[in-house]
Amino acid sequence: MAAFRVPDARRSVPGGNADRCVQGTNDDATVSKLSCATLGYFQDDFVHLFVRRRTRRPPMINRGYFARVQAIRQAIQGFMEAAGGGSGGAQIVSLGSGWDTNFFRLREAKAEPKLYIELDHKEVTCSKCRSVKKSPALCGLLAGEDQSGEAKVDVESGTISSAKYALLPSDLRDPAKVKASLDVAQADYEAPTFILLECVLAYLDGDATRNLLSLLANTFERCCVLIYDMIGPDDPFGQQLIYNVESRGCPLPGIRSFPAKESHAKLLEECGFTCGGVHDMLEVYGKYVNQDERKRTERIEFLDELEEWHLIMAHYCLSYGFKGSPDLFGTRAMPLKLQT
């Protein structure tokens, strides 16, 4: 592994608009997902519609994003099977959703939930609206197979409203605004609900995270929450990881508030969820990602920096909890089975 300098990761963040910098991480993630899709790590027929310039990422980044995307897709599939799919009233709520394409992927496969809700900063949702409005394919999926469904795409307000999909701007640091957005989206608080927070909590301070998760636990009667985020800020690799992000003007208070797998489990329990488990991504990749897919993708690019691969994967984790029946996380397709 190449040597790297470890600065003081707790130094002050450079000037600039921190919110805008955090929103910029969505651009990077989308470019990385397109890199994976282009090389054949996974299929995503829509991600290119949100990227202005293609960039091929290094093999380690591609493989890491494959693990992330594959695990989340398996989790969604497991939930949808356990909850009876869209016909069973299942819904998905993605907070800090960015330019995620999961709804369009599920819609094209006729496997979408009854309702799919996405919330993010207004700048992000306005940008997503512009991309959707320019794409006949995406507009067609919003309208439905017979094109009879009414889909409203409002670029100025950053909102999309259709029979099965809602996109709204919201500030995740303000529980009242989140609840108001969910109300506007007509979320069903009694329906089985899958809640996804993908690289969100690291950018929130501890109080904001607790308030958000407590709101979700107190609002939804039957739900499961899946969190993908960074951990391990105190070792040399973790300090470098933080520096790489914060040097761009993106503060990471959440990784210090919840630095380890144990703190993620405690967080879920304190906020009203039963913790189903917490796994670092090295464990997820080795034990829970579909073995056939893992073997197939390992042949796409050669990876020789195994020490660094192990380090970076150990600094991200998936944590998950539920309220109501644990069966929402209980199918074989779910990669993160409940621990006994």
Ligand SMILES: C[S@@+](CC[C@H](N)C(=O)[O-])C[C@H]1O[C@@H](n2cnc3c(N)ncnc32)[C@H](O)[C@@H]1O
The other form holds:
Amino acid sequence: MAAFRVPDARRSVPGGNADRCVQGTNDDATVSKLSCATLGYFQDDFVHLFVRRRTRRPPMINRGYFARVQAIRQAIQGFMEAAGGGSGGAQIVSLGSGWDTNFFRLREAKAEPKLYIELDHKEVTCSKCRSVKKSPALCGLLAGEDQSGEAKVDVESGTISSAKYALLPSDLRDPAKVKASLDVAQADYEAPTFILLECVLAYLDGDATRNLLSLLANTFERCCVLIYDMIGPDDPFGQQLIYNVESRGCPLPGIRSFPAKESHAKLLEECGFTCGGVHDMLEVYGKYVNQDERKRTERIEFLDELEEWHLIMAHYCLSYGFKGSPDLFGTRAMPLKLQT
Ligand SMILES: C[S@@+](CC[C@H](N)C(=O)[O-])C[C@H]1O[C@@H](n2cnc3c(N)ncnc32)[C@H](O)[C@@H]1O
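Okay, that's the form predicted alone, but what's the structure of the form predicted together with the ligand?
Now the complete complex, all chains and molecules, led by this one.
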């Protein structure tokens, strides 16, 4: 592996544009997910509706995204089963959701929760509205069972409201705004709720993350939270990773506030959750991702840079915590189960 020489990228972050750069990370994530879907790593019939220019990502990136998407889908499925599905009142809240397509995937499979709420910066929710409005397929999935339900897609305000899905602009750094957005979305604070923070907290500073997680733990009576994020900022590979992102003007304060698996566990406990587990993505890929899917996808593209693969995967982790009734969020609802 090459030696890394990393200048301090924080000095080159252009102040005013930081939010715009953070929003731009969603474009990257979506393009990478489309790259995977196109190659057959996983099925996503909707992600192409959000991307203007397709780019084929290198095999290592595709495999990393496969692990991330597969693990999150397994966790959602585990929760939905434990919570009795949409008819059991299950609710999903995705914060910093970007152009994620999980709602449309679940809705098409008739496996959607009672309510699916997404929050992101207004710029991102406005562009999501634009793509939804242009797509009869997405609009159709927002409509009610008999296609009669009213779905309002307002590009100007960046909001979508429908019987089972709500998209709203919000700033995750401001707990009062997040709570107000959840109120507008008519979140049910007593319903079993799965909260997803997929590659979001790295962009928030430590206090903002603590305030956000504490708000969630204090607001939802029975919930589990799943966090996918970067770790390991201090070794040469982590420094390079941070430099690559921050030199584009996108600060990553979160990775410094919560640099290791232990700090993620502590964060969850401090904010009012019981920590269910923290695994780096190497562990997730090796032990928790469905093994048949793993074997199938390993045949799609050859990967020979194993040392770098191990390094990348060790710099991301999944952590999860619970709050509320142990019968619902006990072992049955553990987001990840060991695969044998
Ligand atoms: C790397 S993208 C991830 C998007 C999506 N969760 C995924 O994994 O595909 C990070 C997302 O977090 C959102 N985000 C970051 N900070 C935010 C904040 N303070 N308020 C609202 N959204 C934020 C960004 O706008 C962006 O959509």
